[in-house]
Each structure stands twice: as structure tokens, then as C-alpha cells.
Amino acid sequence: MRFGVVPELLEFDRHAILAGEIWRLWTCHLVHYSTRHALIDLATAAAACSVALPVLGWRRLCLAVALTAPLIAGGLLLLAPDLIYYRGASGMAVMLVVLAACTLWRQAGIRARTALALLGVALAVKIGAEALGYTTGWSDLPADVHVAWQAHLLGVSSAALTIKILAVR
């Protein structure tokens, strides 16, 4: 199911990107398949940003978002050759959640670190389940759209790279 002209100009469209429309590597994270889909991604990203912002500051947080957006979309080009279209910010939201967790890790006590580690395991199980085809249906995706679990995995990888590049402590 497809919605409107503007989202189609911004979405991840494999053929359009390979034909030179590289802005889609950034803009595909701005368009979604439904309002619920957008709200879930936005709420997750906003919560994670509120945790990471005091440690990273606006400049480094914005830099992380600007640099990882094309990494995630570019990764989809390489790792998901059957993925023709993609819309959503869940990969970015996962990157921000992992980034937020890493900012908390250094100042956390043993109980908080245990909770963060369990959240990491839960995220790994979620991504694994999505890779096997299990989804919750919370995001209200159209019937012909499947969860791009690779975007979530790339979000984790992008967070690790961001932590290294930005020297997050």
C-alpha cells in the first residue's frame, strides 16, 4: 500500500537511490507508513534523546543523527538486497536507545547495569525474532510491508560506531 507523492519522493527506493537520488539515504527516516508507526518511532527516539542529551550535548547528538542516517540506509542497500522500499525511523530510534544506554552505563551502579544488560538482551531477542518473521503489529504497518529488522541491527551497529567516533564516555 502506498501513500501520497511526497512520501514517495522521500522514502528509501532502492532503484531511485542507485540512480542517484542519494537524499533518500537521509529522508527515508522522516516518512512512515502510518501515524502510529511515526508516533512509536518518535516517542522512542525522543525518550532516548532525553537520556543521551545531557551527556552528549546538542552538537554531538545532532552529528550522530546526521551521520548515522545514511549509514543505516546504505547498510540496507548492502544487507537487504530484496528490500525495495523502506520508510521509518526505527533504525535511528534503536541507534539512539543504544547510545542512551551507553551514556548511562558509566554512571550506573550494579543494579542499573544489570537492567541495562537485560534491556540489551531483550533488544537482541527482538531483532532475532523479527529476523525470523515474528512481529508484534504495534506499528500498524500495511499488510504488504514487513519489518525491516536489518534497520534495527544497523541501528545497533551505528550506535557502536558513533560511541567510538564521538568518544562517548
Second form
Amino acid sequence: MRFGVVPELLEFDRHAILAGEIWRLWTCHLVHYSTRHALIDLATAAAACSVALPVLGWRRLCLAVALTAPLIAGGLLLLAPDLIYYRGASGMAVMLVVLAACTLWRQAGIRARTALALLGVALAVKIGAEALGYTTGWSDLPADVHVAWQAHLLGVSSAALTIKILAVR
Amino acid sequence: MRFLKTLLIIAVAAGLSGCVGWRSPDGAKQTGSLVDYLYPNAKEAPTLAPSVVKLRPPVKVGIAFVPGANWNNGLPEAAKMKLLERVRDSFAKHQYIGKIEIIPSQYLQAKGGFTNLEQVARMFDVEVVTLLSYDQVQFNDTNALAVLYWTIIGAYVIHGDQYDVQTMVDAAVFDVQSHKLLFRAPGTSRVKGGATWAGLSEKQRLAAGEGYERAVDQLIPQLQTELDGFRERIKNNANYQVENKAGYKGGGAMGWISLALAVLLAGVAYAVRRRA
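Starting from the form predicted on its own above, please write out the structure of the form predicted together with the partner chain.
Let's see the whole complex now, leading with the same chain.
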């Protein structure tokens, strides 16, 4: 088997998932379209993890990742019926960023909360712009791949659910 | 009495030689011509208006044999379907091909032209159609052993007939909207063998089927090569425009803005924890 075939076995492939290849619900977040795409997603996720880790600990953080990965991919199956293929960890990265911001919120003072709120607004504007198709210039995806903004929205929703389930204080 | 004997011998000889005379001396030809189908009664070369061909992956592809010249021309429909399924299966793996619909020959009208092709494409919801034309010629010859057919038993045991079946299958891929030929690939084969007088027609029929099978065997890799070449060619050709269908291939991309937001978040976290 050629190494290049591996991403095709791991990516989100709507028909393959519906045919029973459910591992793709988790593994689609691990494969990317390019090295730059992977590095930016993983760097964002790593920065968010470093913020959330002191509050959540490894166990709860890993649990959050394991639970939300299929939620985001499953949400794409329902919310984006035209999406046939998907790769990328950005849905997970958004989930981790929101989770990290929420863990920080209780400890933060007025100024820090203002900064966190502004970051939240910036994230919402970014997702909104992606939904409207304004992605030129800031997307690191190949030309024939569009930004699946639904994954980012699902990342925010998954973070809210995780906070509820894990009873993050 | 002698007269009757002579008459009997002449009658038997005439009868036997008559049997030999019934055999088809030349062979047969099966043709399904692409030009006859798409450009019927054309007296001058078709003119194409210069236009940009828009391909929108995943492309929906139809595949069909062009209608034969006569009602019983060419392969039986079931055999055509099997060949088309083989071509379809070998191309189903490509991401940029959305679906491949096999179009039965009955839907294509002889000399239907692009009007018929457009109707069929609409009916099967396809954008690109691969038309398989074919040309098969069967030659029959007798060899020196055929003289033993006179023994009658020889007609059943002696291989005094030889057949030679030459086949060409050609796949031409058309963009239905622009009527443009995107690329084409041929496959050829030659099946030769010997048969008894009694078993010739059956052997020829089997050889005809085998001829198509072998030609398609050769066609598939050639079509694959042409497809790869076409993909490369259109990258730098202004006459072709490739636009993905909305939302078919997505990526979860954070981009530099999101990375900056995450770094700012880490900065806020650092400041908060330092104060605490």
C-alpha cells in the first residue's frame, strides 16, 4: 500500500461513513490537505490546550477531544449534505479554543474578560465571514478545497456541550 | 441401371458440394460509428464555436455504446452492459468523478446526433458522456484440410476452417454542454483460431465476444493514461475552466487569523495566571 493512500482511508468521506467506516468520524481531524494546513491547525490546538490543561487536566482534556471529534464529524453529515470529503483539525481547534476561554473566564478580571469577549467576537465574525464565502487571503487550503465553516460552528457548540458534561468550573 | 447409378452419384456429389456452398465465405462486420451517431448526414465538417468548457468536479459521467448500423449489429445488450461495468468500475475510484451512469443502448437513437445525446444526458443527469464506438471484422478462410469435409464426418472433426476476428473499440469523452471532445482512447484486439465446419459459427461468436473483451482490456489503461494527460493539459489551457461544485470538498482550516487569536488567548491566560 502506498503511503499516500492512508489519508484517503482516514478522511471524512460521506459515502464511506454511511457505508459503515465510522472510524473516519475521529480520524478525519487528523489528516490534512497540506503540511501548512496541518501545522496551523495543530499550532492553534496546541496553544488552546496549553491554556485549558492546567484547569482540566490530561484526563478530562483527552475525554473532551475523544467525545467531540465524532460530534463535529457527525454534525457535518447532518448540517453540510453537499460536503463529500473533509480533512482538518480546525473544528477540534475551535472547540479547544472556546473550552480554554471558558476555563479562563472564571479566573479573569474585568480587563481579561473584555479581551476574551473581543476574541469571542473576532471568532464569531470569522466564522460568519467564512459562511458568507469571504475566505480569500486567509485560508491555507488548496485552491479546490473550500473552508467548511460548519466544522467551526460545530466546534463552538461542542465546546458548550463539553463544558456542561465535564462540569467545568 | 448404369444410368441410375450415375444419376445417384451426381445427386450425392451435388448435395455435398451444396452443403459446402451454404457456408458464409467471407465473414461479417459489426460497426457502431461515432461519426454516424453524432454527425448524421453531415456533408461538411462540423464547426464548433470557440467556448470555454466548464468542468465541475465531481463530474457526473454517462457511459454508453453508440448505436449500431443495423438492428442486430454488435454485441448483445447484456454483454455490452458487462463491458461498460468494467470500464465504470475502473474509473469509480477517482474523487473528481462523482458518479458513472451506464446508459443502455436503447436510449440512444441511431443517427440521433447531439440532440439525442443532450436528451439522454438530461434524463440520466450527467454532464460528460463517454461514447464507445466499435468496429469488428470477422474473416473466414478454409485451409487444405477442408477437403476432408467431403467425408461428412470430417465436417465435424477436422479443423478445416480458420477465423480471424479483428476488433477496435474507441472511447470518446464528450462534454455535453459544449459538444467538445475532451479526450479519446482506443483499444484493439485480434483473435484467431480454427474450427470444424459444424462448429464454426459458435466459435466465431465466442471469438467475437472475446475480441470485445480484449479490446476493452487494452482500452481501460489507455483511457486512464489519456485521463491523466487531460487533467494535466487543462491546468494551463484557457479553454478549460475547472470549478468545484459548491461545498463538495471541505477543509477545516483555521488560517493565520485563528492562530493569532489562539496566541492572544494564550497571552491573556499568561497574564491572568501571573496576577493570580
